[in-house]
Each structure stands twice: as C-alpha cells, then as structure tokens.
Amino acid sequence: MKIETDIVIVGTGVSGLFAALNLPKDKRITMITKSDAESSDSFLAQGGICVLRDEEDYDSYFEDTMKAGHYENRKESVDIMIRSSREVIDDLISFGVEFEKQDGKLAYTREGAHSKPRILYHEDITGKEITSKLLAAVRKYPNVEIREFTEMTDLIEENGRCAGITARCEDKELEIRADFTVFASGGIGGQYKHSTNYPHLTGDALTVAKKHGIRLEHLDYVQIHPTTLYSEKPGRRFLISESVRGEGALLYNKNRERFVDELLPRDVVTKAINKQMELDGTDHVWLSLEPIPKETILSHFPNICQRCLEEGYDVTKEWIPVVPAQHYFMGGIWVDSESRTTMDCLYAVGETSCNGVHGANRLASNSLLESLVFAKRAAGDMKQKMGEQ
C-alpha cells in the first residue's frame, strides 16, 4: 500500500506533534505510531517544564544544565533552548495547557541539580497535560492523519536524502514517500528489565539510521533515575518524581539514616543509591515524604500518592521503597541545531535525536523543553525549504 504525503512524522509524542503544529496547515501530515497514540512517554512526565523566568536566571540556568551534564552538552544548544523557553511556554498557555498559578500568576517548582525554582507543572501529571492538549490540537486539523499501531520498519533512501519511510500495520505493508521525514519516535527503555519508560520503546530509529550510516552520538549515554517505586512485580517502573525530593522528600537507608543530598544530580544520587543498597544487602531504599506538608502532598502530587496507594503505601504516613531504574536517553541520531540529520530531508527530535542539550546527563525537566524548542525549530527549517521549493 503506498501513502503520498508532505511530511511523515515517526511517533504522537511532544515532539512530533509539536513539529506538526508548527507546519504549514496546507501540508499533508501523515503521522505513525507504534502503540496508540497516547503511549508516548510523554505522557508519562510528572514533574514539570522549565522555563528561563528572567533574564537575571539565565547564567545560573545556563550553568545548572551545563554542570548536570558534565560539561559536555553542546553550549549552543542550551543557549537556544533557553533562550527560547518563554515562546515555548506561551504557545503551550495558547494550546491550553494549564499550569499551577500562585495568586493568579505562574507558580515555579525546584528540582534536583537546580540552583533555584524555575519549573511549571500541573500537579505531577505535567506531560499528560501537556501531551494530552496537543494531541487534541493536532486532531482538529484536518491536514494531519494519524496512524495508530503502525510500525516503521526502515526508510526510504534515494539518492542520499530520505524520501519517506516503509512501515507495517498488522499483516499490512505501508510505503509512506514524503518531501520530508521527521523521526519522533522516543527512547530506548524497552531494551532494560527496569525502565519507566514504555515497552513499546525500542529505539528503532536507531537502528534504522545505523542501517543507512546516519551519524550517531553518545549511544552510551543512559540516565538511570534514582528513585522508581520498587516493585516486584514485571513490567515497566512508576516513577516518583524528582519534584518531591525538590520540595523536601529525604532518603534514608535501612538503619534510617540519610546519606545522600538528595538534591544532587541524578548520576549522582543514582551512584549513592546503588552503593547505599550494596552496603545493606538491599533491594531498594527508603524515601520519606514527612517533611513536605500533607496539604502539599496532596495538590502538588495526586497521581504519586494513588498509585503508592494503590501498591500499599500511604505516603502521608509512611515511607515509600525506591529504587533506581533506566529513564532517559542522552544520546540519539545526532542533529545540528535546526534538528537537521546527517541524510538530506531527514529530521530527528525528542529524545531519538541527540543535539547536545543534555551533555551526559540531563538536567530534571529539561527533556519536555527540549523536545518542544528543536521541534518547532525542525518545522521552522522545512517551512524554510518549502518556501524555496
């Protein structure tokens, strides 16, 4: 079965649909994903996005995400990302996205690694809201046509650019020729035993770029997340977000002692977990919400609190077993600031691509924003193209 499209957009997380908000409306869009269209992992962030709040923030914003990923993100990259946070953020408010105000104005979280608060969040549900009012963006627009429980399974080469892709829809095969290809299709934590990520997620991009020598970067660069909730049963892990150690959740060993700043890097807590759990021969650590007020617990993180009650744990009362798990990718197809791959009409965003944001290790709520600045810029570059077609 053969498709003709404009553009085809490889996964419906913020990324993608991003990109497909911000092309020409004239364009035909077709969109494919591998489960259904909210089984991204967007869906899945809890704790927020951050946002440059003025311009007095921006050295120590800059310096944060700088120092998390240990010096080695790409300088030109953070610029941009945080230079262009504001618009980011004023286009989700347009899309309806609703974040939690203080006194009719924008309320700011801190995270782990940030010097000070500067994250907006929707209780710690903040990628459904998000996710959840683009999708429904995207679906009023007629010249978008998603495609769920499509797999792509390589693309299209001629000539050295990408002229679309091939995909399989249940024992249908798809051949989807595009002007333009962009690879939206998330991380790899369907390749770990203990991920927070969906199962579904495999990095196929990956493996499909390799398979054509599209250059790629860091592929060793994986962000384990200190704190899951621990569970034995299978199946992917529920994270407990970064935003309550944040606002004060402590960690403590099996004798009830704290050993770690909690509000480290998460490499670092990562490293001090592992160890922790070596020395007492156990399988998780203990986390403690009592510092935070129980008012707090309940309007900033409902979610976190119904599912820990849910597996037996009321976190108003007790402390809740972690542990760490694989939750993010740094590395990826490389791209170049316009989110360009090494292959003409090729374009990766989200966390598939690697654009040197996030050096080797990203920074707490800096993959929404990510995502969201180099997808608008990807669709900002084949609008670029198109006008001089």
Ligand SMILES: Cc1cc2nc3c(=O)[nH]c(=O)nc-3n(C[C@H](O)[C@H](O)[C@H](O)COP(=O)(O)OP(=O)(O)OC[C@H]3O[C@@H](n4cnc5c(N)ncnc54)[C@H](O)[C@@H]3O)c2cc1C
The other form holds:
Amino acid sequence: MKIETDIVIVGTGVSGLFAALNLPKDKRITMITKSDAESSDSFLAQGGICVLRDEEDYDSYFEDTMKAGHYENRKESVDIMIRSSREVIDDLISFGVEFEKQDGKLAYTREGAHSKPRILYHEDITGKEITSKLLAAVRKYPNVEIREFTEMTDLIEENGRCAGITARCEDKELEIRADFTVFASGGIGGQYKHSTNYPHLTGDALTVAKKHGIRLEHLDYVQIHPTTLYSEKPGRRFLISESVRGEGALLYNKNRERFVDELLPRDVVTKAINKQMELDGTDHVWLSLEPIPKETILSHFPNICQRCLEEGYDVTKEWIPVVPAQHYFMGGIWVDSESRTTMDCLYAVGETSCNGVHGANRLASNSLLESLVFAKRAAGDMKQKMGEQ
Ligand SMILES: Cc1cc2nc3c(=O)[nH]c(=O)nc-3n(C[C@H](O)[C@H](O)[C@H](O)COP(=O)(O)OP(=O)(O)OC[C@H]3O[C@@H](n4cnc5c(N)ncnc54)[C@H](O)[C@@H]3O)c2cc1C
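Hand over the structure of the form predicted in complex with the ligand; the form predicted on its own is what we had up.
The complete assembly is shown below, putting the previous chain first.
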C-alpha cells in the first residue's frame, strides 16, 4: 500500500505532536505510532517542565543544566532551550494546558540539582496533562492523520535524501512517501529489563539511522533514575518522581541511616544507592516522605500515593522500597540546532535525537521542554524550506 503525504512523523509523544501543531495547516501530515496514540513516555512524565523564571534566573539555570551534564552539553543548544522556554510554556497554555497556581500565579517546584524552584507542574501527572491536550488539538486538525499500531521498519533513501518511510500495520506493508520525515520515536528503555519506559520504545529510529550511515552521538549516555518503586513483578518500573525528594523526601539504608544528599544530580544519587545496596546486601533502599506535610503529599503527588497504595504501601505512613532503573537516553541521532540530521529532508526530535542539551546526564524536567523547543524549531525549518520550494 502506498501513501503520499507532505510530512511523515514517526511518534505521537510530545515532540511529534508539537512538530505537527507547528507545521503549516495546508500541508498533509501523516503521524504513525507503534502502539495506541496515548502510549508514549510523554504521558508518563510526572515531575514537571522547567522554565526560565526571569532574566536573573538565566545564569543559574544554564549552570545547573551544564553541571548536571558534566559540562559535555552543547552550549548553543542549552541557550536556545532556556531562551525559548517561556514562549513554549505560553504555547502550551494556549492549547489548554493547566499548571499549578498559587495566589493566581504559576507555582514552581524544585527537583534534584536545581539551585532554585523553576519547574511547572500539574499534580504528579504533568506529562499526561501536556500530552493529552496536544493530542486533542492535533486530532482537531483536518490536515493531520494519525495511524495507530503502525510500526516504522525503514526509511526510503533516494539520491542521498530521505523520501519517506516504510512501515508495517498488522500484516500490511506500507510505503509512506513524504517531502520531509521526522523521527520522534522516543527512547530505548524497551531494550532493558528494568526501565521506567514503555517496553515498545526500543530505539527503532536509531537502528534505521545506523543502517543508512546517519550520524549518531553518545550512544553510551544512558540515564538511570535513582528512585523507582521496588517490585519483584516483571514489566515497567513505576517512577517515584524526583520532585518528591525536591519537596523533602529522604533516602535511608537498611539500618535507617541517611547515606547521600538526596538533591544531588541523578547519576550521583544512583551511584550512591547502588553502592549502598551492595554494602547492605539488599535489592533496594528506603525512601521516606515523612518530612513532607501530609496535605502536600496528597495534593502534589496523588498518582504516586495511589500507585503505592495499590502495591501495598501508604506513603503518608510508611517508607517505600526504591531501586534505580533505566530512565532516559541522552545520546541519539545527531541533530543541529534546527533538528536536522545528517541526511537531507530527515529531522529527529525528542528523546530519539541528540542536540546536546543534556550532555552526559539530563537535569530533571529538562526533557519535555527540550522536546518541545526543538520540535518547534524543526517545524520552523521545514516551513521555511517549503516556502522556498
Ligand atoms: C516515568 C517517566 C517520567 C518522566 N518524567 C519527566 C518529567 O517529569 N519531566 C520531563 O521533562 N521529562 C520526564 N520524562 C522524560 C520525558 O517524558 C520523555 O523524554 C519525553 O516525553 C520524550 O518524548 P518523545 O516525544 O521524544 O517520545 P515519547 O513520548 O516516548 O514518544 C515516542 C513515540 O514514538 C513511537 N514509536 C517508537 N518507535 C516507533 C516505530 N518503530 N514506529 C512507529 N512509532 C514508533 C511510540 O509509539 C511513541 O508514540 C519522564 C519519562 C518517564 C518514562
């Protein structure tokens, strides 16, 4: 089966959706997703999304991002992300996204390695709030078609440029021809035994890119999140958001002693937990929410409370067992600051791409923002090129 379209987008997470929303409405856009449209990591994001609070916050936000990334970040990308953050948040609000407010003004929370509160949130389901509103907006656009349960299998290379993709839907083989192709296909957690990601996110775009000699970067930069709920059951690990520690939760070893500063960057806290488990001969450490007022726990973290209750833990009364798990991929398909890959007419956005914002380790809550900022830039670049055609 052959499909002709103007732009094909592989993935319906925040990056794919935001690219679609920023493309011209007179262009035909085909979006595909391997699963149903709601099953993306973007829906799972809990803690929030960063924003530059004001001009005075610039140096400190820049430094926090660079420090967490071990100064391996591309400075230009970090600057673009921070400078574009307000505009993107305003866009989200215009699509109906609601963030927590205090006295009528946006409320900010804090997470590990942030030197001040600069994270917007919606309870502990920020990703669902953002992504469901963007998906609802896309579904209203008559020029966008979403094909669910359709898996990209390869790209079509013609004279060194990308001319679309091939895909599979049930037993049908599809050829989707397009002027521009956008890989927005998320991370690689499905390759791991213990991950917070959806199992169907297996880095397919990277495999395709490698096959066609497209430049990849930092394939060994994988982030392990320090705190997921310990369970002996198989399947996706449930994340205990960093903002729980940002609000005061503490980590303890088997002897009920603290062993690390809970607000250090993720990789440092993960290392400390792994070392502690080895010393203690245990499969997990403990997280206590006791320092957080009960009202804050219930209002800020209702989803975490509910999920822990289902697993037999009342977080307002008892400690919970936590263990590190694969969480995020900082490396990916190399892109420039307009999200262009090294193949003509092919873009990569979101977790699949590597624009260098995160360096060797992502700062908490920078991923949704980075995905949105650079998806919009990809759309802007395509728009300009289409204008020139
Ligand atoms: C539990 C959890 C909590 C998080 N919390 C936060 C947070 O608080 N703040 C923050 O900034 N970030 C957070 N993150 C990270 C953030 O959610 C993701 O990095 C971001 O949403 C990635 O968006 P994306 O559009 O790149 O990919 P995704 O949202 O993962 O979407 C990928 C899409 O690609 C599709 N796809 C994949 N392969 C194929 C294929 N072969 N063919 C067709 N379709 C394909 C998938 O079906 C899916 O639609 C969290 C992540 C997790 C897992």
